[in-house]
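Here's a solo chain for you in structure tokens, the form predicted alone.
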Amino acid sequence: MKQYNFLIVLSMTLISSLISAQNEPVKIIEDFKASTVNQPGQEYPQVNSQGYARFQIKAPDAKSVVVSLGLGGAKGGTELSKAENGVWTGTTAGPMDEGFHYYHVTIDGGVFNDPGALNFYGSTRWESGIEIPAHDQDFYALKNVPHGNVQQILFPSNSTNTSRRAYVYTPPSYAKEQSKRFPVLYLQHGWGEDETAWSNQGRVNLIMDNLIVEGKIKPFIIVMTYGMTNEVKWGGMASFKIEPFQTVLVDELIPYVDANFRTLANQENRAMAGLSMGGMETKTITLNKPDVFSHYALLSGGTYKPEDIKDKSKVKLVFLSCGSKERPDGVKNAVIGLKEAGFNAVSYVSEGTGHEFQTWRRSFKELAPLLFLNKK
């Protein structure tokens, strides 16, 4: 009986110790360094090896300063504390996901960007950006390798009665191999972003440069253009119409690119991909225009069903991806169904990330080597 009571006491002691350990605050390591996307010479915001972020804002007359992290300032906020010198400082309550994040600062109810950080277009406005070091960041790092060219183009759009902008990535070999033609990927951004997102936030040009020098992909061109209308307000996606953008992309941009760049101008050598809303656009347009694209990729942008695609012979690849914090089972199950129906389908899940650019950077890294295989 005494032994029984001893075991009970021992068990309760262990449980109490575990609860106490769980309730103890995590010790923050003071190895903070300036974020790699700060304004030149700016010390804050900072990040540490655990993924915490620390912010510092000078606002001597303010009564409240809060940093809102995430697309649209989601996830509450980090309240900063004021020192006697009028400088507000604060550290996130916990570590953040690896990779890039948007954020802004709310000072006494007004929304501002952090003067210490570079700005990136997201949430239909220019937001501050912060980069949390990732364990796998080498694949999108700036390295001493041959670099491709990202150039702005303005193409005529009769349907919108204006000139529209796109950015075109051409691989390092494009300028040297004057007789060679290249396949093309049309790559779309997400809701609230624009044609700068994939190169600025996504670092897609650096990912391409690194993959090419490692011999993991055959070089191809990437075209990135604005895929939405400013008249569609936040939360109004149900009223979004694909037809105007489909006309711009298929009837105006693609002919312009084919006429002004050395492309392999046929369906077999043309792909479309997009993240989030860009995935929705990709799905709709690829199904509407099966004679235009042969490679489809949705990055956190939904799935295809076998019955969605009328002519299987026209589709060379279906790639579906998302973060592990999203709905990975939906992506995996969709690919299982596509494979059973005879499609060349691939799924990818980014571990430890959600609806964010680290998911899409990793997804692109997995997608790129699968595009335009066995093409001259």
Second form
There are 2 protein chains.
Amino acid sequence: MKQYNFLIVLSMTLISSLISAQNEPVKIIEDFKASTVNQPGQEYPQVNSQGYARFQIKAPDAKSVVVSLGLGGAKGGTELSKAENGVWTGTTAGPMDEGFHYYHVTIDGGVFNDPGALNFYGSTRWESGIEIPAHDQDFYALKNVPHGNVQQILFPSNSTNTSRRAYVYTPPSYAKEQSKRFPVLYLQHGWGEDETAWSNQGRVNLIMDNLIVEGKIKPFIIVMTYGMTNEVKWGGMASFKIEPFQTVLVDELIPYVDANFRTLANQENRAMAGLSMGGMETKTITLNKPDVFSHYALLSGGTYKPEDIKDKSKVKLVFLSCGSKERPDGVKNAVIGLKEAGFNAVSYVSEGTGHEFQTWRRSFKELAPLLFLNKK
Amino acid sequence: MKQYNFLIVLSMTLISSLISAQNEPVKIIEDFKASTVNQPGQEYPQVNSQGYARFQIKAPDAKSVVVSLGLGGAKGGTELSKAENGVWTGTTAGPMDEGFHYYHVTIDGGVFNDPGALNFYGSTRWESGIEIPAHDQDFYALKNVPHGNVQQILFPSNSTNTSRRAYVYTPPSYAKEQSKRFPVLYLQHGWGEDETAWSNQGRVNLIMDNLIVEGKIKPFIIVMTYGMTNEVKWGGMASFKIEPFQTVLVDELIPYVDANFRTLANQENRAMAGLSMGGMETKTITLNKPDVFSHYALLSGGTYKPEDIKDKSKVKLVFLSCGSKERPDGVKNAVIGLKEAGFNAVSYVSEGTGHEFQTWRRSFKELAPLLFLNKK
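What would the structure be for the form predicted in complex with another copy of the chain, given that what you showed me was the form predicted alone?
Complete assembly follows, chain above in first position.
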């Protein structure tokens, strides 16, 4: 089994963020607004134009309220202070990276979510989420354009003896062009996340809608399912076995999707991509099943070496990406090697982001226009 | 504007539950199991075979942890007690009604969710949820049968100047029978809930899948969207205006659904139903728009009088229901009056339940087989 480093990378990203924050005494601009992923009507958490986040939580009798998100705060988070009205308030010690972040609140030693924020599944639990407005947020904004649908399917899985859930994005033209068939991307979440991550945190349906209306991609279907088929604990990745998930994906989900959606049901029109742990799964399954997928993409999820791939003629695209705060040289050098060996390989590095969803939103935006170009 | 009483009924249900619990000293059976709507891997909250709920929450330094769900406890809830390991535990003072309940946790005066439970949108926030196993839970169980899909659509709304979200259930045969068209039920949530409620809390997709495989209903499409178009606050119902939502539903959503799904796009094949506040909306809109809907259903959401309905020939079904702990006589008497006036009217009372989702799951199961019978 190869060594997969995304947990290490995640830790390094956090540590380097903490160190850099120490050196930046900045005046905080008081233009805070409610985060765009707050619960309806909730004014907090807030973010300002510099990327600072401010929290406000009511707990009149609490001794301590600490938000896990933050830079340079105690315990790596942001300690809130109580006002006389029983409301705790605090601002991050530094600006946060652009994009989406998970967080939670520790109240008197217990871990809870911020009642003001929407919840997103990460770290094997529903966590609070916050959006730091990004300079490029337009590409994943909800716009007045034709929208594709995201549908929950429940597909039979004999290997796990249950009905399993997946989400399927169909492009706006899917309902209109009843005789047309579409290529399919199988898109995996990361460790501790689930099949909701790419559309909730990743906004992949909106990225697709926007790319399609701009004419930048060939419309395709996206299928997202749960990849932690055998339960994976922190530190247990060394013993991770791909077979249970590979069986669900290749032997159960793909046939179901091909039977129930108007797909182009062949290798040339089938791609697999994944972020972080989903990248590890993508790498292993694409190499195990060269006749199933033709386009491979690892987002902050490792690299391929030319010698990993047995039959070059079957691979139409290798896409590798990560954030600039991860290990961009690894991704770039791997693509140089793949290109030298004659592969259609592309690298992408997201500037100023780490092992988080902004990296993966941007990576997806770069990846999508490269998929299924070989087919008419 | 008519008087709508569901907030009063809700309060009465809670009060009568509290009173009855005082008189029942019962020995608690120690067969507690994790609630079926817990977060993955979470052992608490638990429920036992009598319907008691037990909570366990870690908050070592907290002074007070109170769960809002409960009977006879302080502040109408269940006060938890702290053990030496910093974990708070408590059991409801009496058995809960069968089915789904919302709840939250008050920690040192602040309102949070139970980290062990999944969240469901109710009371205008994402609340914790718990399932008390019901004697009839089989009808909404996830089974190894063909499953319909639940898809998120984003439809353009000029009147509110945004893309609005709806969920659409399509039956298992929808994808297979590409030339077939289906009737449509527009199904509304209650006050403080949203378009996720009927499939999350209500499990309406599973109820449909099970009824279809048993041959008990004609397959139809269900469309669920957000009904609190003009923001409604507690106590603000008297000033509720139907027009903004009616415009979204009738002038924007229905045309979008008819254009993008294979519907039978006529009055005879279009039904509207709603629970609680959604019943009020259903009543008002069906009476305002007799040429749009032919089947009307109010679930714990009021009644029709014969004189409310101007053209009897346009109404194929009036269905009224509630829980036995609400006001069943109102529902029954209204149906007697409607029948005497020559309407096809049906009443249903859910035994042993109040103004909660178990009443509405059962009501839906009774309603579905009565819909669209007049069409081949």
